[in-house]
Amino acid sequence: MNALLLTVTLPLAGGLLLAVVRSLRVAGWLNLAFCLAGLITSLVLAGQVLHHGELVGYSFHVDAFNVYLVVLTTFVGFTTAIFSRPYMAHVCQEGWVSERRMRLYHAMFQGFLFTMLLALTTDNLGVLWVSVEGATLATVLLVSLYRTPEAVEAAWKYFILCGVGIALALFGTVLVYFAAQHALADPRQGLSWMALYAESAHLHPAVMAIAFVFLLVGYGTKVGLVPLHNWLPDAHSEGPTPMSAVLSGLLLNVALYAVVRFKMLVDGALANTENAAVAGHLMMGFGLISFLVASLFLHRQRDIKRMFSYSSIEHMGMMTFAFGIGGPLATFAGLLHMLVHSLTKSAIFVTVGHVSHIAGTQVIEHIRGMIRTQPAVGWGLLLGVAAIAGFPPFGVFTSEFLLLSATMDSWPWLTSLLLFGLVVAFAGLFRYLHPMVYGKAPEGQQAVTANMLPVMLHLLLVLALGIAIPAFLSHWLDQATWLIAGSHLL
């Protein structure tokens, strides 16, 4: 319990700290500190849940489910770190923020490590809402910080629709509540999902199921599901790209785990009525709407980091597909995809804050040549491009071939559908790739210092992922498939 409680509580005395530190030197090693004591005691606390099954207390509960995202958590908290300490300190230098709003960036990055590490822990579903609000606001301050109109505007959009969604997920809440009332035996743990659980078979079906509607678009917005996605976007284009990378590979997630904690007790209540699978269903239907826009703009897009953040959308729609279908296959599947794509997509967003600060611009188009001025920058875009598109042997033509596996299985009508998405989304990133890593370089592009060290780490793991799974992670993953598709992996 005393790793829980260090893990979840460094954070917050790192951004408290971080607050006030002048120097932008010490401030950014302190960063990288805080997440590095945070990545050992997440390590510590999962090695207790491997051998204990679960931890309970102080109004916490980590399993299997969420121990795996708290360790990926901190992990590309701390990798991020590594890039953001020079990457910032280069932004700083070229006038893009001053000193006083980086005490502001490194506060509010620990700021955002500790809403999400808490949500993820949190036994209270209000203490999960108030979590991911936090987030919210967190990463509101994070994507206006260059102060730009673009930047202002984007952040102003990420808390209007943001804001509407996490009072639509609040209102589910306290559906949930209500619905609990009359079938725990102490009406006071009506916000303890582990209360819940246990009694979800006596919830009122009818409420849970309306529940479940406001608490799927609620989420669903910060997962990023359409139609509710513009903010995403602009978000990423538009602020810092650490904060890209921490938001595509890790606040999605927790709004995802979110979702699939609510799912758990809505199929509770629901699994001896007519509508038993209504929710899988319904997060079918918005993950495969998702993933299919989000495939077909990315032929649109013209700035690579909004191309990116369309890839991210696409993802967070296969994976909530995925966790709709429900049964062992495809929940494992989904669990596996939240895994690699983290890993590959937070890489990828490192090495475009490089290629964008060798070419000076986030514009496709001027983008040309990175391989023969930087051939680091260029073959980690190349190789993190191929990884998110599915080329095997990488962990998410692992996670895809499962989760294609599934649909075939269970709706295989379907499996056209995704098939169609993946080879769109294969076209609209390829058709950019080649001519930003293999063009013609401008004249007077010059290679910068990059730290590809993050780069290189993820894109291995997942490599590694895809040849073979180490047991202890199969375990995890098995146990967190057990728990939420009620059964065993055959």
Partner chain sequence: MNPTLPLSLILAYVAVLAALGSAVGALATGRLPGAKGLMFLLLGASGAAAVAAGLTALASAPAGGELPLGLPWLPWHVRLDALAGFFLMVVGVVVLAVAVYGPGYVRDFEHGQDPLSVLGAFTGLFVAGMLLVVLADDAFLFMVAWELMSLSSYFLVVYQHEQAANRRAAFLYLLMAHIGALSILLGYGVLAAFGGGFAFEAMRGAALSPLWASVAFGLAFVGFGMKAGLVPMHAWLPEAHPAAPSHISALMSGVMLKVAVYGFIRFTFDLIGQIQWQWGVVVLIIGSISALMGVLYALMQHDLKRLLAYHSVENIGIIFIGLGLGLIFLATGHPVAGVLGLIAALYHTLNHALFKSLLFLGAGAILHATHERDLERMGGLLRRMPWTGFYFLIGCISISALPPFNGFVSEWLTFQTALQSWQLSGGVLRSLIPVAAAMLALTGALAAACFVKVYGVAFLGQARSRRVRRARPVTFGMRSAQGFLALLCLLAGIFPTSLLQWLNAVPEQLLGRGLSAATAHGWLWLTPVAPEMASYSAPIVLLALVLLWWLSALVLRRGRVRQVRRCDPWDCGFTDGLPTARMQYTATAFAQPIRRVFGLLFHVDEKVEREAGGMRHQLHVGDRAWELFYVPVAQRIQALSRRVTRLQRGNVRVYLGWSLGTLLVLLWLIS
Contents of the next structure:
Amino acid sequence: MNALLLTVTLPLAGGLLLAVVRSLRVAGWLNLAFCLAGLITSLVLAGQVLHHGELVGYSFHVDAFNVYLVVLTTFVGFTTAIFSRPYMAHVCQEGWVSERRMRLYHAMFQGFLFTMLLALTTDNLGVLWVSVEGATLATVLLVSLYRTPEAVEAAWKYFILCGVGIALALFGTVLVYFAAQHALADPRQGLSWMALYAESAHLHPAVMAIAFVFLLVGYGTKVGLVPLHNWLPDAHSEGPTPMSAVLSGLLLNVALYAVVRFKMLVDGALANTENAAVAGHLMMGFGLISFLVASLFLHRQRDIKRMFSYSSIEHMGMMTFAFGIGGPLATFAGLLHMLVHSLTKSAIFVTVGHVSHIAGTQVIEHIRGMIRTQPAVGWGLLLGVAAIAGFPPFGVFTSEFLLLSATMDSWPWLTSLLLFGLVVAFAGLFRYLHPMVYGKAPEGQQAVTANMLPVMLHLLLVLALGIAIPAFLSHWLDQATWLIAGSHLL
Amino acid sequence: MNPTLPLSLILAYVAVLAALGSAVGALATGRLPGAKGLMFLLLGASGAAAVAAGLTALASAPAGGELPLGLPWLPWHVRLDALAGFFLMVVGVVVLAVAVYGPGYVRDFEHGQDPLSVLGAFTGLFVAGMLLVVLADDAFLFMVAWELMSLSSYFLVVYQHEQAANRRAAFLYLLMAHIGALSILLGYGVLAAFGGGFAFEAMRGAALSPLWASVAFGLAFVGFGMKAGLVPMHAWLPEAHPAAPSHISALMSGVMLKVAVYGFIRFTFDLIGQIQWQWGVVVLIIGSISALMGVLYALMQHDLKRLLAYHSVENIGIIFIGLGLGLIFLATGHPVAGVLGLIAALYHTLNHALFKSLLFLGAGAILHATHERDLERMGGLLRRMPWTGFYFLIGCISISALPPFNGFVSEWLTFQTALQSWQLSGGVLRSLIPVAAAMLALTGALAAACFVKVYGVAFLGQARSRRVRRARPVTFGMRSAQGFLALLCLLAGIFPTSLLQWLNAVPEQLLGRGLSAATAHGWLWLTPVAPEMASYSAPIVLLALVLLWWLSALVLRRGRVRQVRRCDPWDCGFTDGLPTARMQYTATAFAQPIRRVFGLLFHVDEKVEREAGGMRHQLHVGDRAWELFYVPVAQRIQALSRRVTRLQRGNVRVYLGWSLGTLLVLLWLIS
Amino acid sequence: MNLVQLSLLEQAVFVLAALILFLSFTLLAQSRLVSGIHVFAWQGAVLAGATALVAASGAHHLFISAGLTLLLKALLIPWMLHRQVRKLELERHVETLPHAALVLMGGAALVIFSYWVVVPIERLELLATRNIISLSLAVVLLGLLIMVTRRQAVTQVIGFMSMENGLFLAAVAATHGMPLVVELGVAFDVLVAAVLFGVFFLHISESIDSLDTDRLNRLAVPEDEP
Amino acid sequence: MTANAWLLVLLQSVLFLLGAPLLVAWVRRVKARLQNRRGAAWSQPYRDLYKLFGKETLVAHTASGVFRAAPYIVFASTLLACTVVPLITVRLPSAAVADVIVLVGFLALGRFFLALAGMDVGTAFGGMGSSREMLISALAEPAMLLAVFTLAMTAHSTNLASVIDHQLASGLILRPSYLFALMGLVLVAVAETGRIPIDNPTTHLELTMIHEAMILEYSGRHLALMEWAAQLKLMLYGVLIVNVFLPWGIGTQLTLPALASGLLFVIGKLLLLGVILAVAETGLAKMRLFRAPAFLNLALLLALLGLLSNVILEAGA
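Please supply the coordinates for the form predicted in complex with the partner chain, as a counterpart to the form predicted alone shown previously.
Full assembly next; the chain just shown is listed first.
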């Protein structure tokens, strides 16, 4: 329990502390230290969960479904912090950001991690909402950190769209609470997910269905589901790169996590009605549309970060689809995909940070010959994209393999759509990637000091997951599958 | 893993590990002295181990095992039966040759901008991928290995990435490979859905409805066909194979395509089980078209490596003709003829691996010595690189299907299979198969024409450019690799019966019956069905040829004038000087009559420009597949994506409208 | 369900809820910016009143909530908005709604739609509050509609805040309030959001010299071939 | 198979070697008569060969080993092809060594080296001849194989001896497929042996030559071998046509009378064929090169028709 509390509160403390630290150097290292401490405590927490099963108390609830996401969050936070320290120092040197705003950056970085961890570990659906909204508020200023007109515009759109979305999610939460008032013995427990889950069969189906629509649209906006995704590419492309890495790697996951948690309730409530699988179907539809549309978007890109944010939409769509299908195999695939996508995508964004640093621009047309200028960065980008495109032996392939076969089992004809989307997305990614990494480097392009350790770490993990999934992880994923889909896969 | 691991499997593991070790060793090149040697040594060891494993597997019962990797509920299954063993052997032989060839060839790259370590590492991974594909006994490992093979070979194709054409080729290659892989994956998905598992063992037991069996077959055919380069899915092949360094081209053309053939055989003959004759017809037709189109397009090329790549399309077509015939006969209840078809295809697989690798290594030797790929600038290389020229000639004869070399044997077997069509009852089939045979005959004749062109223009005549005039023989290692393959070409040509005895294990394990009659009359005679139907004795043919040559030479040398006098070539009546190199027939000119005869099949863009001081002739022969299949699809997707992009016009109110609209629609949906 | 069966207090809640809906319509039709802020403040005040009534009917912890709402929605946020408007010299800003009649009709349709959506809720003990949910749903949708139809950033924020009012109405009237932690968290978030909105008004007007969000269109996927 | 039988193979080869120039002489003489000329003596081809064998052999500086090896390979492969075609008896042990597909392969092997030799010296005409030769052979070879397949499909064998055996055993049956195949094979033979209207064996006008263009650089014994091989090829095709389609008279036992009658019959048939060839060559003119594909397409069509009519009309036979 202490580990849990520490894990959650460390970033909060870090955020408060960093808000007052003036020295940029110290702040960078402190940021890293807090992330490292968070990672260690989360690993301890994970060890406890592994040994003693789920952890409940103080309205926290850590089970197999969220424990691995907690570790993932602290891990990605840590590696991004490694990257962020020299990168943001460089940004500051270039004069894009004032020192004062760097304080804001560091504080908000920790604040963001805090909201993410809180959202993951809390048992209270209201707190879940508050922390996801808090994440929006924490990041919105970071998106506009550079204060360019584009950045302000992106942040405004992010703010408005996610604000509306999250408001709708709150309405959905209210409806759930409303349904709980009449189903639970103790109505004050009406926002406790565990209490609701235990009694989910007694929740009023019609209310829960309406609530789910609001929750899906609401949290779905944060997940980046088409057509609610419009904020996402803007925010990713204009914010500082470490932010893009954690947004893509963590925030989207947490939003999807929320959707899935609610789906579990709704499925229970609707189990005995005639449209029992409506939640799943909605998610499948959304997921598929997002997946296909995003893959088509990938063919018309000018900005490198924007491009990868569309790729994130595509993958979130795939996961939503997987959870929508709902069987054990698909759920397992979705859970695994959350993990590998986060790792890969944050690695890519870190690399993209170096790439745009080398090229001095984010415009794809002007990024050329990375492998020549700095082989480590070029190869990082290349392998990262190969991984995200679903090439084995990287782990993304494993989850896509499972997803495809799950689809083949239950919706065989939809696999052709998936196939189409995968191919189109792949073509879109590589057609822009090729000229960026290969070919002659432009005159005067210089290598920069880049720490590729985070990227290597992430890619190696993804690689290892593609070759073999360690027993404890597969145990967790299977437990989570059991929670979500109602049956074990193993 | 079993406590008593069979020998064949141990050898196979050694092969895979050695290939991986070579990849790791490659990473050290440039830092450690001797790493380069170690890398190729390990690669060679991998090849040798693969050959040994293959031969052992052909002689023993299937061996299976599990590796503690992969999915938690699906460890990697490996299995080495005769079919896998045969393909291991094919892979191993070429890898061995490439490992001998490599150290000399990569010298060019050592001082280039692209590190050798990249080349070596991906070569090792590539080989390991191919070996694992063959060993895989479950769909997951198969796909992992398959994509590893694709991905690492993609990096090899794009290795020399400064030319935009290579980058484009690599992109196209990877794209098509990806499509193909997904298609295969879906094919396995169908089988797994019915068989209840991804292990091949489960799939074999799947009871598929005919419709789903056909769907699975179709998906697999598209997927494997795309990798193998069947028309019209071949567009990547002539782009990608030439782009890679030549020893990699040899691996890709010689072996990787075979791995696709392996996949197809494994999927169709082994896993699906319930073969339908309609599939055979499809395979036969596509195979025939591939063979013919491949050779015709090859004739139009004057880039040597590109030409060879198109020939791979042709030869893959021939292999699939054999497979198609096999499928038809098996499905209609003529197992002997069916097995013959399979054997013919397998034999051609081996042959193509040998001679195509040989030719690519030869092309690499030329490239190494002259930095030239364009036939129009070559000429007279035989006198400058005699050994390469000699081995290349053997390759040319073999690929042109001329006796007594190996290419002829497999084409002969394919013809023999086609001639079994009198056994069939359906009239349509009986008339279709001879037409396919005719196309095969045409293909063979055109291939001969093509290699007369290649050899005549490149090795004979006079040098057409300065760089070619200065060509020097390549290193001993490079030569001996070619010699090794050339020798194997000859051996496979003159001892077909002995080879068939080995090969027989494949259909015996796969279909439960072999081709006992073929080898019943001793090593001297090859009698596929029965001696009175057809027989061929390659050793006697070779003996007779050599004997006749020797005798005639002997007799004539004893004539009145023994000496041969050197003189100038006849100068057509010109008095001032000898005929120059520019007067020689060019490759384009050589192929011009055929281009005119088959003009409809090409996209010919010919221009004659008059300019000061003479005329300029421009000729571009394009592949029709592009305009028929590829460009329209690409345009559709572009148009679609343009339409979709209108979702995001930048107006935040529109975005909000989408949110509102989505909300309303969903609320309406659930009510 | 019949209104007559309810207690007087509950009837009063219903009346106030209807008033909130009416104010949303007023917001939708309002063309003067400053008047819009006033209307929004009134809506907040009515919401606070409704909350207080519910609290009086038994859920006493809601008094805190009512106070918070009054403070935030009726006083603080309108005041902040007002200050921003003055700072940006937008007091006389008038934004005429194109196709006003059509938009109002659309708003009415949304109200009907919201009722239609909640019709399937037919379990007896839920009936009493069903209709108030449909009302608050309508307020939420109308808020969204305001945001869609208005180009002015300040108006959009007002729309957003009125959406939140709808949410609160649902929370208060249908469920007798959420747990206090959540209420506080939500209030805090709203406050931070309001502050941030203020910051953004400044940034936007700095960068595009107006608050017309239609002019925020640098970040669009290009139509032509990139 | 006894040693006697293999002696017979030797004998047959010698017969081919000696008979081939004779057939050429016969065709030339008949042709001369038809053109109201007296024509050269019977022995002229032999004398030509003898003379060439005695002459000095010149090889261009630019030529490589291929140029010098080619005549031997061409000669050897053609002669080898001849040894597997039953000439006077069907009991030919060498027929089992190579079936009819291999026979086509031998011819292709010879042609491959012939064409290479044409390109070796590096003059313009050699390459031109090779290019044309390969075009024509590319079209002729499938036609020939198809014609042969027609026979093979009927006899269920590609072994020439078995095919002829089957013909003899089944007696005279009027098969439409055979008619088409015969016609196709005749056209192929005309093209392959370089006769009018595809090529003119007597031309020395550079732009129209095909076969002659390739051997333009040859002299002395090399040229003799090339010429001899060409004559062998003509006879080979002749024998193939007469013995396979009209096998009657060929020896079916290894007895002296049978062999003698076989010899007589084949000589008679070949003489007749020579007359037909001479008549045709007198009446026709050489085609332009790009008309040749049409001619060969006709051959291909005929052969294909033969095969199809075999499938459709003679099913089960």
